[in-house]
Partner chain sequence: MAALLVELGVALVALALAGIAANRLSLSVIPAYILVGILVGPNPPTEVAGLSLQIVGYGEFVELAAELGIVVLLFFLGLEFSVGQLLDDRRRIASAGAVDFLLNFGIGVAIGLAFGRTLLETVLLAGIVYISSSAIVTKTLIEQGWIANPEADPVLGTLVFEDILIAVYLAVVAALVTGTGGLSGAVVDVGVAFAFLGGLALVAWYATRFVEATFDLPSDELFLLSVVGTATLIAGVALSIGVSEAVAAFFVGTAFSQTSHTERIEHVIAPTRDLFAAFFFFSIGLQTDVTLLAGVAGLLAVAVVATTVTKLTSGAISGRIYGLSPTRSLRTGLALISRGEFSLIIAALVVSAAGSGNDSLADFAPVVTAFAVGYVLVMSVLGTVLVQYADAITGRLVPLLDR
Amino acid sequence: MTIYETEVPGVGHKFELEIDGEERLVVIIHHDGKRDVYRRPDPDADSERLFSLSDKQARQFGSILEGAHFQPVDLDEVQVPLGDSLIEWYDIADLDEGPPIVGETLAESNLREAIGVSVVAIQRGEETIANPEATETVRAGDTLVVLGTREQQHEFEELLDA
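Just the structure of this chain, alone, in the form predicted alone, please.
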């Protein structure tokens, strides 16, 4: 990851972090400690303001990101009761051009046979559909809770990005 630092006269410092391809996360730290966080899809695009934090909020949030409150484990090294399987959450795009499974029932999507993953729950707004029936239709805006191996989860992500 590349980080660019620039002094902003009369304001403070600007940091740009490359996150995906040419996408950047931009953080401006003001002299008074305030932090403004922006997202820029590519180096030539305008930045979109995401949020601002006070100095205290930024330090607390930074300690969370740093892992001071929870230290993730290397899943390649840990034994889990599900064997090689993991549970992941996937937000289904709320767009006109959503993933190919939008509008299909779980049976029609054929996820278990084609990829090997199982949808164990669907979060739809405030409603949670646990152990959804094969006749349940996937909708844009749903969050799918999916069980599968790391490789199967990766293949499912590729399907969603198609």
Second form
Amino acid sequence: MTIYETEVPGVGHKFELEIDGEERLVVIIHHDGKRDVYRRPDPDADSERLFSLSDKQARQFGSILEGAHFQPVDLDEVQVPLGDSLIEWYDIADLDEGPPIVGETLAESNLREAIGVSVVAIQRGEETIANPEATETVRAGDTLVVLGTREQQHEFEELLDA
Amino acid sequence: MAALLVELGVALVALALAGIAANRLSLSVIPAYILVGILVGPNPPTEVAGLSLQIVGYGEFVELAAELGIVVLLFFLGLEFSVGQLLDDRRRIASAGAVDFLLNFGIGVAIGLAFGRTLLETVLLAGIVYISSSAIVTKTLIEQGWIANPEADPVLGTLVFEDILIAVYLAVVAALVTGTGGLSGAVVDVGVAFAFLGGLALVAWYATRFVEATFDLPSDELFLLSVVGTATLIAGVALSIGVSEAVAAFFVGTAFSQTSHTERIEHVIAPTRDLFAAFFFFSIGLQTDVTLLAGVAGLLAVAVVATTVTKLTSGAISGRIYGLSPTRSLRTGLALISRGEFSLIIAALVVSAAGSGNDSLADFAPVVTAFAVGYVLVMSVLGTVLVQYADAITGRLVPLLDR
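Switch from the form predicted alone to the form predicted together with its partner chain and give that structure.
Starting with the chain above, the whole complex follows.
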């Protein structure tokens, strides 16, 4: 999502957020803290003002949007903490050009030595391979259940994205 | 003292009532403040149904308050001047600004010469009709919701360009009208002005960290006093050596524009600006002799019609430079039609120069005041009203442009 910021002399700041396709939300923050929120459906249409909020109202509204009070849980994103470590699920893209570990066995990819993460399970379609052998080959479309610290998980994610 | 306090009270209450009325009509407060000044001032109309309307005189207090109004108006212009925005978008701003200047200043020069004015008077008239009112234009953008549309970009870009140009223009013109005359004298005066203001601009540019630290004050009242005090003192020093106090204040404002104090200034000092700016418009009204309007009626009519057309045209071209549709380009022109505070500042400059001994302007000063006041009254109202009928106007004009 791209956000465009411009100064509006004598008024304050203008932010434009790209939302779906060509639609934009335009937020004017006045120097006195007032926020005007506009919606522009496409580049040719005129912006229509949705609402205005005072500084205080806008902060409260913002914290609701941010999820400070209630965060809906996305099961793909859920993290299960185990001491310093946590378990995360990674979907291996079902593509020809997958990450380097596709087609390697767990022993070959050497994840525990190189990064420190352990693959505790592989979900392959309906099947769940718990505590997989070192000879198990990672395939495109698998979901890996991985145990590691936050830093290790991060490093692993980078390996997948590489 | 009692009489003076009553006089001041009458002025403030009258300004407040006029402002409320203008708000009800969705018009700018600027023409309302001027009209109040004309109404209660020493010039005609002087009475209604036997009741004297000469309630407020043009005394030293109003004069000083009005002067402070100019200083804070230009200080805020400098404060809100965004160097970053100018540099980021310099190509389009320069093109749109150049078109705006050539057409509108150009038509001013043409009108001045056609009416047989001297070169200096022509340059003054051209300045008055050239520059749009930042205050009215910005307010219009917000009220119409255009601020959230792409047409806000060329409008604000043009205003940024006009800001720099008016600083240079005021610096030159102030030196010329207060000067002792003669070509070599004028060159020296302009040289002094540019040396002083150029130095000030450099200090403003490089003093950001110093300004940041110096004005980092714990209480709002000390902040208010320090900022207004600094701006007023530097403007006063400038004026005392014959340099435009308005431009000096502009550069003091730019010194603050790169610091983190801008938000606080908008909060703490904006009310001070509003108060003294109201006095400035009021004082312009007080000094206006409406009977002189008859003498400039022809000039006024020509200027109103011609400069409305040129501003609409230059705005529309600017919109095209920014790649906007015909409708949005015409809106750019409509938004910029309002003239206001800067036109009056130019007129005030002439009046004060004539008052301080420039005899060559003695005859022209009342004329230019009457013209500027008449012009701003018409253009501020016309600009606001045209914008309210923007859809009908663009609906008519766009098919003509497409053909």
